[in-house]
Structures are given as C-alpha cells and as structure tokens.
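Only one chain comes next, encoded as structure tokens, the form predicted on its own.
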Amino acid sequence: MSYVTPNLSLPEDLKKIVLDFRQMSAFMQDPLIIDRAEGIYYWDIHGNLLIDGLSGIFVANYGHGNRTIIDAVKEQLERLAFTPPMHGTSPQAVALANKIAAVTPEGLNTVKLLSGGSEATEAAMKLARQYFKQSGKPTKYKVICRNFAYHGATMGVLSYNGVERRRSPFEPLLSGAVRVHPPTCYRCPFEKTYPECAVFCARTVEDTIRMEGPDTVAAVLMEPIGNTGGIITPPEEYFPILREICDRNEVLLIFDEIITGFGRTGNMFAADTFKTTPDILCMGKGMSGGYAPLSGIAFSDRIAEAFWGPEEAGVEFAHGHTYAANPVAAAAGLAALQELETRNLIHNCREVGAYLYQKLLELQEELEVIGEVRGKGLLYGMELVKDRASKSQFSPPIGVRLGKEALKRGLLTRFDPHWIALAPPLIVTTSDIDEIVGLLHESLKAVLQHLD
C-alpha cells in the first residue's frame, strides 16, 4: 500500500488538535503543517522547502530518512512490536541498555529505558528519593536546580523547572525545590567578571546546600549547556567544582543531558565535553534520532546498589511506563548508536561545528546587534543586543519577530524574546551551515531595517 497523505480541511480540522506551547487561534492563522522529509530538510503540505536548523527539536541528529534506522525499525515490527513490561523484555531492550552502559562515562553501568525526555528527568529525581530512602537518610529530598532550566513538562518535573511561564498554571508544585543562579557570564547576577570571579557562581551551590542543610539536599539537578535561558555555557570549571561540591555533601548530581547527549556537544555526552561524570546522567531526543520515542537514564554502581536484593527485601526501583524499554525503540536506539559510530558523526559535528561558530563570530562582527556567541559543537546561540558596549536589550524585544522571519525564508530555528539558536542534524555539511548562516543572516537584516 503507497502513502497517501490525508486529507485536510483547514483551518477547520485544526480546532481538533492541540500543539505543544501555542496558542492555537493564532497558530491556524498560518499553520505549519509539514508533509515529508528527507537529510536537513523539511517540505510542507503546499511543497515548501524547509531546512531543519534546529534537528527538529533538538532530535533529528541523524537526518530525515535515514534508511539505516528505518530498515532496523521496519524488520522490528514485523518481529516483535511490543513486549509486556511487567513481565519481561526484548534483546534488543537488554543490548540497547549495555551498548549505553558502554558509552556512558566509566561508572555509569546501570541503565533505564524509559519514552521520553521528561519521564527521564522525574524518574532521576524518583531513583534519587528512593535511593536515599533506602540508604538510612530519609531527610535528604530537596534539589538544588536552576533559574531559566526547562527540564520537562509532567507535573514532578515541572517543580524543577526555572521558567516560570511554564510552572505558574500548575502552582502549587513539589516542595524541595531550591534554585541558584545559572552560569550565565555574560549577564552575571553577581556582576562579576570571568575569570577573576573564580566561577563564583558554582561556589555559591555549596553555601545553598548548607544554607538548606546537607542532610535535606538529595541532588543537584543540571544541564550542561541551559537552553531555555538562551544556550548558557558555562566555564570549563563549573562542573569539576560542583562535583567537588556534592562528593563534599554526599549529594547526587544529576546531569540533564535530553539536548546534550549522543554527540551534540563535539562528544558522546556533555559531560565527556565538560570531564566531569555525573551520578545520573539523563538522556533523550537524540537517542533514537527521532524515528521513535525513546529515553532513558544511566546511573552509577553505587546507586544500583542500593536497589539490588532478594524480592522479599521490595527494595527495586518503584517505577515504570508503559512503552519504557519498547523493543521498536530499542531497535532504533541501536540503529542510530550504529550510524553515530559508524559514520564518524561526533568527529563531524566538532569539524563542522568548529566552521559554524567560525560563521557566527564572523556574523556578529558585522552586525553589532548581536552581543555574543556561545555553545559547543552543533549546538550555538546568540544573544541580540540593542547596543553591545551596554549589552542593552531591544524594547520591545527582536527575538521572536527573527525567527519567525527566518521561518518565513525557510529556516528551522530555535528562538526567545532575546536569543537566538541552531543546532542542525549531526550529518550538516560546511556548504549546509553556509546556507543556514546566510538565511539568518538576511532574516536578521530583514527585522533590523523594519525596526521603528
């Protein structure tokens, strides 16, 4: 049977459908609905051209139409689409978990597979309650998290977040949710400089856990690059401090690596990029490539410890869902392993991300809008400035109107009020990212002749 793609009345048929983060009145006045798609690009209903400068979101690090991963998918569901979880697995769940526990930073050989990014963040601070719990420190449950993190949408999680648009419709939320100031060097809430501050910013985690008392802090939740706050980068001191931190304070530090993991960074995980190791590490998005829902977490020996004895003992860990460890995501979960390795894919993103950051810096000495660039490997934003010596901001802000200019000339983009981000598909090319450069850069100058 050919694919046929169905039939719709628009904008009629949209009120039946609720998107992620829009308002749908506004969003069926001019609907993105897209149709197919193959390497870095996109085509929509009406055969508009799109390219993927963000990997959809954050995912596609494969590309569109990989046939390798679509072959291991299609012969996994002619063999077995789904297994019952309480009860059993697949092999390709139990390779998927040790080919993880293989690339994973040393240590971190216990593996959960679970569907998506957010039910790893909440089963991180789950596996870290319980495991406290079950080690004789009961009082240890609060977590020191961030301001401007986004670490997921389901109601645990969203305790955790420090974007408070996105929190405030469900308050009240978790207790035990303490937040510190990010890494943000360019608008340091310190009014500090690097480096004479010493990565203040790091050192102040450990007065927020005596401040709260160590025998109440369980973890310290993070990402290793923050997104949500305009692609926050921090120091190459930052990590090793704060795992200094937790070891001094028997705390858990958690890396939220959904955006960062699998080769993002210029290696396999965020946290080879930043030589710390983690005692979870969480995984997402790019794991599977897209081509199914698949996520997971990593943790250390010592933690798997604590969940392991005889079943009268009811110490394993209460948790589970129900597509966690699906043997078709499994099977795209090797596949996309496969292709990463075989096709020199990290070595590719720190080249061609090495040639993009070189096209940013030379973007922002041409338009002095932009204040900085940052990021690692195919993950870069930029922040837009009013006026760079001030680093004043637009009023009302550009952010928004750019990347909706850029969507308009056909590129996928990551935007906020005063930032901007791309982080294309692994397989871009340096011809790709001149394409992708060259559309923001005549977006750019678009919104800026139409200022008022």
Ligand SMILES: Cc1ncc(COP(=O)(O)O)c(C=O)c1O
Given for the second form:
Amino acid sequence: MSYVTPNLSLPEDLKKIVLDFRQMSAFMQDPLIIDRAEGIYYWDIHGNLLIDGLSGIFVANYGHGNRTIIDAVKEQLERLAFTPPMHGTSPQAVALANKIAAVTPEGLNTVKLLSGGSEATEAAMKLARQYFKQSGKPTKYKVICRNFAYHGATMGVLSYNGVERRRSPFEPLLSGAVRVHPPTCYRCPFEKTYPECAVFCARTVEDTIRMEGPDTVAAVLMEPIGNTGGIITPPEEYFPILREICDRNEVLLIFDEIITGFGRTGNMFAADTFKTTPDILCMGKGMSGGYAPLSGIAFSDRIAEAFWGPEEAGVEFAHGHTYAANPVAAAAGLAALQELETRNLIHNCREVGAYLYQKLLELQEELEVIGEVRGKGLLYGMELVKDRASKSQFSPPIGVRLGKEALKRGLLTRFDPHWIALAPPLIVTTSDIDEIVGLLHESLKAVLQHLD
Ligand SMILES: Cc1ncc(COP(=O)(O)O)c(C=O)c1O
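Could you output the structure for the form predicted together with this ligand, given that the previous block was the form predicted on its own?
What follows is the whole complex; the chain from before opens it.
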C-alpha cells in the first residue's frame, strides 16, 4: 500500500474518522477528500479543482507546494526529526525563537514554541497566572474576554470563547472569564455610532476591570481581528485605548494572533497594524503555513524576568508539550519566515488585499444584500442583510447556503449563517482575485435567485 495514495473503501471508511466541528452523517453525503494542492489550488480525489480562498483555514499563507518550505522540512527530517523537549533543544528551534523575537514588536524577546493554536493560547493564560503568582499578586486570575471570541478547543481556553454553542457542551469551565462586547461597529451593542462614540466599547473595559476588582484581573485576551462574528475589525483607537487601560490597572494585554499573524493583515503582526504592543502575543497557523504543526507565544521582558532565577527558586515556566519546539516544525517556521521576507509577501498582501477590498465594495454596490465589507490585508468578511437600511437579517439565514454554493463552484470560503469571509494565500494575484470574486458573485446570485 502506498501511504501517499491509500486505497479507500468509500464511504464506509469515513465512518471511522471524525472531522472538526462537523456532523459526520452530513459530511458523508458529499465528502470533500483532498488529494493534492499547488499554489492557491486544491484538487479532490475525483480530480475536481478548488480555489483556496481561505488558506485552508487561515493557514496556507505561502501557498501550497511551496518548494522552499518543503525542501527545508525534507532536509530537517533526514537530519533530526525529534529532540527530547525537557532535556534539550535543536539549533533550528533556537534559531526560530531568535527570529520570532526579532520580527515581533519591540520588547517581546522571549519565545515558547508549541504545536497548535490552542496550545499557544493555553500557554499564554498559564504564563499570565504563574507570572502574577510569582510576582507578589497571586489574586490576579480573571480574564476579560469577548463575546464572539474563539481562542481554541481545549478545556482551559474554551472558558474564554465567546460563542455559547461551542462552550455549553463542556460546562462548567474555568471560573473568572468575564466577557465584554467586541467592537462590532456595524451593529453597536451600545447603540452608538463611531466616531462620536469615542470608542466606548474599549473605554468601558476599564469599568469592567474596576467592577471585578483590578486585584483579581490578570489579563485582557483578544483577537486583534475577530474571525467568529464575521471578521470583527476594530477602529484604530481601540487597541491603544485598551493598552492604556491595561497599564493603569496592571493587567496583561494578550493578543491572540493565531489568524492575524505572519502578514495576514498587511503587517507582520496585527499588533503592528493596530500600533499596540501586547504583553503576550500568541501565534500559530501561518507560522509554518501548514507544512508542520507549529505555534508559539512571544512575551515581554518584564514577564520573562519573573521566570528567570536560580534552579532552587522553582520559578521556571511550569508548562510543556512533547512536540513543543519540534525541529522539523522549527525548520518549517524558519523557511516560512524566509519566504515572507524574500518574496515580499507582506507587500503583496497589502497591494492585492487593497484590490480585493475594492472588488468586494463593487460587489456591495451591485448587491443590496451585502451590508458591510470589513477587514484588513488579505482578511475580509461580508455581512449579509435582507435590507441594508434596517440591517435586518435573513430568516432563514443565507450565509451557509452561500458558502455551499461557492464550494459547488470550486471556491473555499469561511461561512456562517449571516456572513462569509475570504483569506486567500498571501501569494495571490489580482487575476486570482478576479476569479475568486467572480465565483462569489455567481454564488450570491444563485442564492438570491432561489429566495422564497
Ligand atoms: C483566533 C484563534 N485562536 C486560537 C485558535 C486555535 O488554534 P488551533 O485550532 O490550532 O488549536 C484558532 C483556530 O482556529 C483561532 O482562530
């Protein structure tokens, strides 16, 4: 049997696998089984072509079949595939940690390498708690997080997710998760209007910290641009205001940049895009571009100092995973960063991203059902409304139908009941965008034609 082209008995063999967040009985009716990929394209096992309008799931920033990264991984596999994570490390892991420290905002000079996004957000939360425990503020443990947030699937960070449906099957979760409203300006939960609101949603976080008691609050955990909820993009003042609030109240600001890192928003990190340096920055997905499981956290010197001492002090970070700082993953990460830099992909992201935004605005001009287009770089979402003036939503919603129509036409997107998002690889060209937006247009028209 070939490991690369195994013989499957379909659909029976599918009964033994479980996909993420999918009802398998529904998946089995029309299963997508991907066989190979190149550039921005996937091919399924039947030879059908699919444009990757989502970089897999915000991962494949450097495109598929990237030679530089593949060669780095192959070479590393031949040389050293695994190092004992407690006893030692590898030159590749040390080099990657140094490189990450160099490309993250100034002051974030210590890096812990991990394997997946949830591992990174979990590690950030544990780091924040241990930091306060060993710097004389042991009562600080609560976390201000947001409605609609997604920070991962593991039990700890699940507590900070903002979607009830994802949390409730596993409750009770960790105590101390305090949720606030995100900056959903299009549907302001405070019924205010930007800029007259003076970014009330950010300013009111200070009230929340005060009501909880600053001595009990460890961190504010946020995605710079929230995916769940429809590419929630804050006004430019939002994060600078939060930075000041965190500083005033001795609360750590943690950015979950699992999606927004590595060029996605038109800068290396969204921290650069929003001109705000967090205390801890979580990264994953685009860190290896999908060529190996890789994630990490970078944190400030102030935090790092609390973990640096003689062995007897027992202040080392009490956290680890078997595959953390894996040398193959580290080699993939190094090659990915090289791709980002030598091919000027962040510049491409800005240029082609601006073109994508323009094309989506043109679509919005033509189709009343596109209420708002929002995002940055090559990360855009469109909110779908029945009526643009009242912003009323479709009932039943049309977003999932739209996403499925797009898939039928060979375009992979991120879709939810009331919105759809695009995040193609950063290697995408303007003619690719024409094709992607063209398919989206056709899909939208097909959905609208069949409205009751
Ligand atoms: C913002 C954000 N944080 C954390 C995660 C969790 O990452 P992973 O699925 O790699 O565990 C995700 C995954 O989609 C994410 O989008």
